[in-house]
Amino acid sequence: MTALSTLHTPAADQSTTQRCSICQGMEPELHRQLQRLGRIKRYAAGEIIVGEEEEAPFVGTVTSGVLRMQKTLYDGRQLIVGLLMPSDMFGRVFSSTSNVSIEAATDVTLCCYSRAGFEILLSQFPALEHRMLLSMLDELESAQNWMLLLGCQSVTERIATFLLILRRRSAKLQSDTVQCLGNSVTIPISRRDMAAYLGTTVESISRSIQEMARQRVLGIIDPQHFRILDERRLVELSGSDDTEMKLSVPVERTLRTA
């Protein structure tokens, strides 16, 4: 594992822990227990939070920034199998090791909980256990949707879907890294990560985006910032009637296991 240049803050930093999505809507006692257990950690882009097949001593939620989940193939190639954005949870309860590598795709702030302590809370508070079950079902549905997208859609359809997902998630979350200002949308990961996640190449993404710009569907501000000029046409280009397809679990169901 790479050396971490993280900043750890104590549980008393409630101004940040109160924004941790796990706490939202929970009964007061559980809320207090989660705040007591929580720690804020910050990682720079490129740092490894948990290595593949390594012990995962904590779980947590993304407060700001984006995490990528990667799997290494037998020949050494690495594939991005998921992106975690604000309100998503990383880590795996009731398992001592992580089956994926979890890395910071951007600078990130995480609200972390001891895995052992979190498992105790799951056994003590049925509401937390129930939310975990719902999130696992949502994660399964999301994985099925994404498999369908990668298997059946063209590169342009994948990009259009990805942009719509980012815009709608950011409209709900108003995060610092996936901003939605009017019809603007920010891609919070590198073009290389985007290509790996969408199962294509950087060159193919560039060609598709340039074509969308020529059709006046998108306005290009810079390589990561765009203005949606024709949302109806963008939805048509996504090739799906289900424009609420999830990149990860819904924002109102905040737990996620990696």
Contents of the next structure:
There are 2 protein chains.
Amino acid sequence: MTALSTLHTPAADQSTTQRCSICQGMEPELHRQLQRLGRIKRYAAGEIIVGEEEEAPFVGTVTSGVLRMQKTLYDGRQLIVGLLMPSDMFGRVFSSTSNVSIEAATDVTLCCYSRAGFEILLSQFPALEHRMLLSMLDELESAQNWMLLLGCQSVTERIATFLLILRRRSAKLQSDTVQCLGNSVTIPISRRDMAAYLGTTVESISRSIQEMARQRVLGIIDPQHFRILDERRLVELSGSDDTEMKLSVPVERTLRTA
Amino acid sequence: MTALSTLHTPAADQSTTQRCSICQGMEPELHRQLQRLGRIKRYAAGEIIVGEEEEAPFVGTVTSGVLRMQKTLYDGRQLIVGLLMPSDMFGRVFSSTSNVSIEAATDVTLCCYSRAGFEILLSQFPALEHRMLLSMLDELESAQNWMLLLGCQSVTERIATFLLILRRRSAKLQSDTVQCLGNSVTIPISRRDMAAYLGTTVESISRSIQEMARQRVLGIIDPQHFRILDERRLVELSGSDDTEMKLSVPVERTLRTA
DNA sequence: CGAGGACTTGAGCCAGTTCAACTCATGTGG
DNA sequence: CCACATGAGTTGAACTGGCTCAAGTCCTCG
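Next, give the form predicted together with another copy of the chain, keeping in mind that what was shown is the form predicted on its own.
And the full complex, kicking off with our chain again.
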């Protein structure tokens, strides 16, 4: 498993580990240990980091780019059960095999830890294990929200929800960069991945988006960049009022799985 | 919140806590503490134990009966994101509000712990918190499996999967009771709940089941009791070969959310 | 016995899929 | 630099699985 294409694996430097979500507000000793354990790896879009049902010798966090966690049925149908964005953790601790495949949806930079080493840290630092538990609880909530979306919402509702989540997520990340002034949304993945994430087809996505553009809800700059022209309407189309969004989706990990 | 109908809340006795999944193989002191903290509560089918977005002052385990965790959209559409069977835990630790509503799908007996008290135990006994983490990891996997089912499988596949999971689950529970000799499956919930769980409608479920009966895959004893006549075919219909089922779904919590 | 709920069955309809064609943008080799 | 293949996205047209609505059966309970 894992890539032949890993470019290099230097020890993680200060600036890398500092940005990892799991390292925030950690005791200095733990922070040192994580830094010692971390290795930077790069993968090109499309590469498989961990295969489904495969031995996964490491876990880690996304530094840049987007990972997809996906599952495949025997006949090839597949669903993306989560997108992992910078600061999100990937990999399965306390189990030798992952039940999802983890693939690079774009070119990515990862900060990897050997699974064994990370598990030792978990047992040595209960605070780390506690953070891990909180993180899993959030992720489970997100998964439940996503089930609701897959189980009972229309394609348009799914897309509107996705766009709102994306915008929130990028607003969060770039609060300093101030690049996303106001209402533009960048789709970081292909239509194919969007379809696999939303449980539909590229054709249906295309039609839905073009229809939203016709109704002046969205402005299409190019296939990857939209402008939100009528936010109120987009929230309506998403089928969950704004209030509910704020309450039910932990902002921190909004994109993780929901 | 919580029921007006709680019949009584005696302290949990030995036999109750002994059967809880979280108490298995625990140090005696922790076991004593849990026993002291636990209260038995009973609810009738249909009662709401915890409302969505509501303060939930306790967590607990199911002793008998079935709970449903469900989410509701503003316009009334709803999905059951998990069924909780005896030995499963319910409730959300480390958050004051639940993001799902928890309701009695049948008459149930619960062993409840005050959330605050339980969280104190979690911090005092790292082993308990560790078990909790493992349990959440399993549940997350199940949730991902269920997303795959909701996102890309047909109604027939969903039902076949559900039946196989049910049978496995009950085989597990009743390994001693030897009541389910061989191939009968008991549906512990209504068609309405089944539809909400499988992301479809009662009509579609009915049609699918009758069709499986016509094809001699199932024998219908009564609406709640089927006999599996052609297991191979049922597994085929479920759309995931037997091997995959065994690998991907942790047997222990098979029904939890997947 | 009548009301009401759970389940089944039928008939028509529609959101979304499938299949196919077309438009671009990108890249490759002669 | 062009010819051509390749892949991503869009659009059109036909088809269909599953939904909706409506009616029926059967069982339980007051």
